[in-house]
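Consider the single chain below, provided in structure tokens and representing the form predicted on its own.
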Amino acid sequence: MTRLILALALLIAPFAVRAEIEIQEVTSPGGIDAWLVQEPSIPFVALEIIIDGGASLDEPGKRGATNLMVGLLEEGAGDMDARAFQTAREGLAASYGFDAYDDSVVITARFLTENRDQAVDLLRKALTEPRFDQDALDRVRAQVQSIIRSDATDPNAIAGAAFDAAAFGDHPYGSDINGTAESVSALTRADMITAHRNALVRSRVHVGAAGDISAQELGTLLDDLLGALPQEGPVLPEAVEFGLDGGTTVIDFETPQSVALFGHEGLARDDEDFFAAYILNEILGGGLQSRLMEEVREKRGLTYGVYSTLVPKDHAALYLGNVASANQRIAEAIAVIRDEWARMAQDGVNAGELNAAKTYLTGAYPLRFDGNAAIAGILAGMQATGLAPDYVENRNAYVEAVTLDEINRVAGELLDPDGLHFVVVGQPQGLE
């Protein structure tokens, strides 16, 4: 068992204190791996479980199945219908979360030490014995369809859907995980059973745990909770190339303000240049003090906010941004963004910008570890991303190690102003 110590400044109002975070690598008797930060001072445990695959495993013609299935996991399990399940959960003062994403299903749990066995047993039933009752299926289906209808009138959702469809085509990334009104209407209980069998598999599990539980207790808990899941699932989708060239797509939508989603190909999380790109983005568009905020908002007043971010998905990597501006000013905002993208690609950043970004990123990192739930999520996310346990010790050193020459080389290689594609939803003036 590997033990790693990280000294972190945790903000516990009203005083700032120093705390040691000890990460333990745990393997259950049944072979399920997890990372644990044990903290017995508060009788509370947080779990986060990430299962690779997610909505990308929807079968042909069944788009939205995984998302709908996940929404049904707490709508009855075992011998309990939806109301009985909620009553039992409330009686235990436990909290569960079930979410579907492009590349994963995420399960969270929070419970008191005194109720741990009962809370875990109830969660086990949700994960391994979901009922998928027809009345619950119809109710959650209606909720999803309401989201789909709302997205059809949301400029940001419209822009995202158009961008994804153009960039990824028939790949699962090319369509929304909610599915369409037609695909969701056609989903049956049998489809839920299939989606459940495909998405919740033991070999793709990553577990983070934090709180009042020992390594031995966690090992037993993992086997009780996840041991009945199938070991293997269907093959994951293949990698897909970003399929959009530079340019502008305008979608007419009656609104006084246009929104724009823009981007081009990004960088994989395991790329050796990722940290340089991460810092580069912080300077270009990642924060309130970024160049894009300075040029688009502060100097010209074209928007309330403009941001960019690296999006390294499991099967594709993107570099995305978004901005909103009045119809008569969005063309100018887009021109400024393109200019800043080009300026940084050509000239890079200066030493002052690099040092300021390093100071912010290294100072902010410890503040992420602000409670058991946050720590459990970080631990599970690190595993899912393929990071080692010592990443928490070394992460700030990785940031500090990036040189000015390195970040400027990456700026020239990554940033592609001619490849930027803008999807604009609204009635923009001055854009074709």
The other form holds:
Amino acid sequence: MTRLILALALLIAPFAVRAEIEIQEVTSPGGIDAWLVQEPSIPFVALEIIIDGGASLDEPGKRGATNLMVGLLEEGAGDMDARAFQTAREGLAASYGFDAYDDSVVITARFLTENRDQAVDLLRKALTEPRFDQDALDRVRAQVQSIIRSDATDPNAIAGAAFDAAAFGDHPYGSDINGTAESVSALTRADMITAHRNALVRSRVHVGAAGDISAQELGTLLDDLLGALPQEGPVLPEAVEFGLDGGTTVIDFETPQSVALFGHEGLARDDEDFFAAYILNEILGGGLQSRLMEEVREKRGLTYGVYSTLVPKDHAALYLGNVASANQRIAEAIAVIRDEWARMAQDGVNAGELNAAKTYLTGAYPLRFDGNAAIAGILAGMQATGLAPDYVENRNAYVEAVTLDEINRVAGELLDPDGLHFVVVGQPQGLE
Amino acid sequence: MRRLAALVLALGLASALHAEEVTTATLDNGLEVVVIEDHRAPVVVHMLWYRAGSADEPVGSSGVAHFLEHLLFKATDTLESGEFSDIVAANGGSDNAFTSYDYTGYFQRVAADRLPLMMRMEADRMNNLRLTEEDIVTERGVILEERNQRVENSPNALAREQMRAAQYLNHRYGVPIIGWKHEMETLDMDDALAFYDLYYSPNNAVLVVAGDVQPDEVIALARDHFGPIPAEPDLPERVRSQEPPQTAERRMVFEDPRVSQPYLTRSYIAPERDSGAQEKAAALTYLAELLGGSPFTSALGVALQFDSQLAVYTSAYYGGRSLDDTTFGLTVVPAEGVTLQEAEAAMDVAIADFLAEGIDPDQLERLRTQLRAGEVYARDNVQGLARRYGAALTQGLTVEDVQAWPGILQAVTEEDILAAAREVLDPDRSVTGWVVPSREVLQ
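Rather than the form predicted on its own that you just supplied, could I have the structure of the form predicted together with the partner chain?
Full assembly next; the chain just shown is listed first.
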């Protein structure tokens, strides 16, 4: 077991230097890696487990299988049906979360020190001995079908589905992880067993833990919890090209405010320019202080919010944004966004903007580590992203190292005003 | 002038129920200060709460409390428009604000040693706001787009507005926080400034500071920055029109083609947590859990999602934190092929059975355990604790009430819950709404 001590205080030299965070690298006796921040002052543990793969592992014709399977993990395990399982969980006052995403399944848990062994054993059953009873399958399937129906008349969901389909076609990224009414209605118990076998795989697990537990106790816990999962899983999907050209797609939908989702190709998380792009986005559309917010909201009052964000997925990279304005005003909002995109691509940022963004990003970073649940999530996420343990120590230095020349070179290379595609849902005036 | 009037309520109860360290003080100008210590990370949450929300607005200017909240990020005597948030960001922090029926709050989350700067700026905008006509016009566009986004584009939100308007016969809680659109469109400088001048005063505010701080230092800082601001002598007593006895069941059908999943929802007027008398609210907190808290073990979940497959979703809701009468709510989303009428009948049978059969003692014990554990988990989120105190103190409760609440919850009995249920679940005090894409589905 190696041990790494990181003084968070080093990162925030201009700020108060009082708290330290100590990340321990833990390897369980059975060989499962985890990162831990031991924090005994509150008698509970927060755990986050990210398993690579996710809904992208859905087999052909089985769209929605991983999502439905994950929804069934809390619906009965071992000798307990759904109600018996939940009754036991409630009695322990433990909480478990099971979520499917494009590239991962994420399991979160928090449990009290006083009944930790029982809470972990119950979670173990959910992960390794799910029952997939037919009545539970039918019940959760009906819930998913209800969500699919609701999304069909939700403007944001309509925009997202149209954008993804146009950008990624038949790749799993091209369709919603919920599946379609048809694909979900055809899923069987056997499909659940296959999806479970494929998605919950030990070699793809990333574990973060924080709270009232020692490294040794965590090692034992992990072997108990995950030891019975299969070691290897099916091959992950291929990388996919972003297949959408610049332009505007209008989807007619009777509602007073048009919503627009826009974007073009982005940058991979491990690209050497990622930090420059990340800071660039912070200035362009990353938060409340961005240029897009200034131009579209503060100066013109055209929207409540406009944002852009880099979305580096495992098999494709996107640069996405969103805005919503009344039908008669959305055309102006979109024109302003296109202008800002072009202005940034051409002229880049100035030194003052770069400095302000760096000050914000470096100052805000340590504030993320503010509770067991938050820390467990950060630790798991860093491992899933392939970051080294010393990233916490070095991250702000990476931000500081980005130069004006570098960020403006990246602005020219990354931002493609002509490649930006807007999907607009509503009844916009003045748009084709 | 800058002397502390009242000091310090220390919490020494060696119980997990209130393990947070809380210190309070009141400045001579009436500003109440609450300090919550959490030394795990070098972070502080700085919140200023005003006892002024949408239910305090004058007639005809609904939405002005929220409009003013937006305008507080504009210029002051010493800061340019937007500079407040720019400075917070330049210090690595984040800031925002929120408006509710009973309060408006402003907060920053920042490294603990930046607290003095936050206080200086927050005190500045309590008194020194300088608005322009352009601010009014532009920001009115923003709040109208906010209403578009949150409400006009959401049939569920539109239905909720109609439900509340029908639920409250006389109280301002029937008017949406964000405002009715036709009144928002007329909000002007005078509306905003009248609300600001009257309500944004130290004797109408509560300062909550939570995180890696020392209470005496925080109180001294508050004295330095907020102390010089004079109290508002004309601050009115906080009186709102109260509900009369509700004596007629109300029903509505809300029709919107954007609804693809029909559902029904019912709300009852219900008592809130009152200072020194939180027992009934505690019983109703249990009642919501027992009726619709967990789809697997609650009365509605078991009856409508397990024993029968009439619903895909059931829930019950009770929010006890409110200055005046609150609501107790139920929602059922029927399964495909089940009518709203059938779903509602099944819901009513499930409630009647619950009242007739009483409460499983094991389930009651499990709920007790979860509420107790909830206090342990709550300590992980210092911002949540800060909100708990700020909301309570602007909604008629005291620090003592907040700290008594977990113990009161633990003391609730089956008899308390059933008595509260019989009182509150009275059809004559209810509104039932069916939300449908078209009345044709009701044929």
